[in-house]
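In structure tokens, the next block holds one chain alone, the form predicted on its own.
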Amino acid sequence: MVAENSTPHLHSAVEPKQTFRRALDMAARAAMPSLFIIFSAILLSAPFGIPGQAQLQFGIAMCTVWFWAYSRPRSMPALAVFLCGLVVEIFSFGPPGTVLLSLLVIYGVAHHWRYGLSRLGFIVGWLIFSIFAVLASFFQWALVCLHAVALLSPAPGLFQAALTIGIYPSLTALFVWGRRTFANPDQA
């Protein structure tokens, strides 16, 4: 009979205690990849005059999607995804869907294929990465000639994909060193 009544006692004394604060920071470490898009975005929105910086936009959006994706899948969920995409979207200039469509897709991939690319080198996981980033910007390109309806020089397009693909090397070694500190739910 002891025995019974002090095991839930023993067990209770073990787990840590759900409290509101815990739950608001373990959210909020959470959303940290989520908030980092959505801040770099409304940033980048602001007419600093810097070169390429509606291509910067989309390129920390899509790396920080990436990047996420496959290593804490739980920290940047496809609703969260898609919220980024459309606050993205609103502070871009580019037409509209295309920002959203690229990164629910690159989300797709990455989040589909994380078991395999977490086991990949990094300048293996970046090839992948730079073969998608392309594909995003073609793929935008061809979006603008059709609302065009004109043939228009793919330049911006390569400098997008050459800028999305040259940062992701120090964003991803700010992700790990994140991952690591502060965006870690788990972390007491």
The other form holds:
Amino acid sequence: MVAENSTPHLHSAVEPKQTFRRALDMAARAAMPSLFIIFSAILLSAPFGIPGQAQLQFGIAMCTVWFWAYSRPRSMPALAVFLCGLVVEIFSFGPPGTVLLSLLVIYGVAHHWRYGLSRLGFIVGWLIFSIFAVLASFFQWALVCLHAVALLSPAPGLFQAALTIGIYPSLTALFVWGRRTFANPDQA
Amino acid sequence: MLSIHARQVLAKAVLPILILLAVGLVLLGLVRRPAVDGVRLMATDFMAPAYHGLVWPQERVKVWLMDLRGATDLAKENARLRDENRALRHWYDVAVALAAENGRLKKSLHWIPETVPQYVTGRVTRDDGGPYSRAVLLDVGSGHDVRIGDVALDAAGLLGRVTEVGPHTVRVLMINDDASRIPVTLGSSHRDAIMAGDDTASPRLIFYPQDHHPVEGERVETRGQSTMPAGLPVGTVHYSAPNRPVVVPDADLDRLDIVRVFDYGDDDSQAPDAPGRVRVKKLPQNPLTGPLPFSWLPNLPDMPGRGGQ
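Taking the form predicted on its own as the starting point, write out the structure of the form predicted together with the partner chain.
The next block holds the full complex; its first chain is the one shown before.
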């Protein structure tokens, strides 16, 4: 089964009439994952004083890109990943480019393995995602060390990876529901 | 119109091109970090009113909770405030007496008055450290005159220094950031040390004299250097482990709200040239042939070098 065409193809004769309003609705539903990343990035950059806010920005972006890249790539094209990554970069103050590069790499992996990932169970998919979350955090830590010319504590990076891995199941539940309902362009 | 084959090639090339652009951004961040941080600061400037709007409900809830807590325990709170007020009155009297004495002493010593620093007060717009750094953004309004290197203080003590300046917003690198190095003086011994941030709540003390280790509970103040004036309160010494003195900051680094940024200026603190750098004037070949400039003095006694003139 191909994940992209999870909804059965309707015959053109019974498809609803393509109106401007329906096209807009479809575009909004397709853009829902990207808008979710952008909205989260801006919201989490506000000074709420919640512990781990910056780490959560990274985690939400990673989980969203991973899920939609293998589950419905039409809702998360490479260009959208790039734009979302840029927004996250602008509203965070980590080493420049690391979040963007991590998102693109994780998108490439998920998109390339989407057929295999769709067949695998949730736990295995989560484990593979965890490996990439740890690698991305390690890459970020290595760049910060390079920039500071010092060996910094890897604890914040490990916390970021743990938070990213930890929020994945709950976000997946939200996305699975969204894929069927509010983020499904076929239901427009 | 592109052919199907061309479109497939283009679709496959998009991701590598975007990854290359991201690598370019990473390299740009390593080479020209201020350029990237400038863009981020502009975005924060633009978003500052929205941040106020977003945080407003949270602030209101905090105020209500505080009121509620106060209302449930009014008698105890009143007793505590009365005690605190009594203690504060005592310290106020001490402070007034000391200020008067200080003024008299300065007058008798012909003390050169220090320049009053300019300052602006701003509210913390957002905590923008990220996982690896400790920094905050302040909304200081338009028309400010904040410069890079200015000193930020909260009500209790030193907070950090300004690292980036935008039209409405400035970024303050806090004293516990890993990149922060502040020259300090230990209160009782007057020895110098460097306070180095390490991303924890208490920055470490390094480069203190080995024959005089910092004492537990000793006051730590800033040491005067360029834009950093001497004597600003920083915190107290505490040993978190043997031979590991740290500074417990006076400033509340976790809950920042109102912050003042002081401009102490650095124009008047130019050191004179070191003796080794003073250019030596070349003496004439025979300096004693001409009339001496003090030959008009009557009955000038013989001096070595005058040649018995």
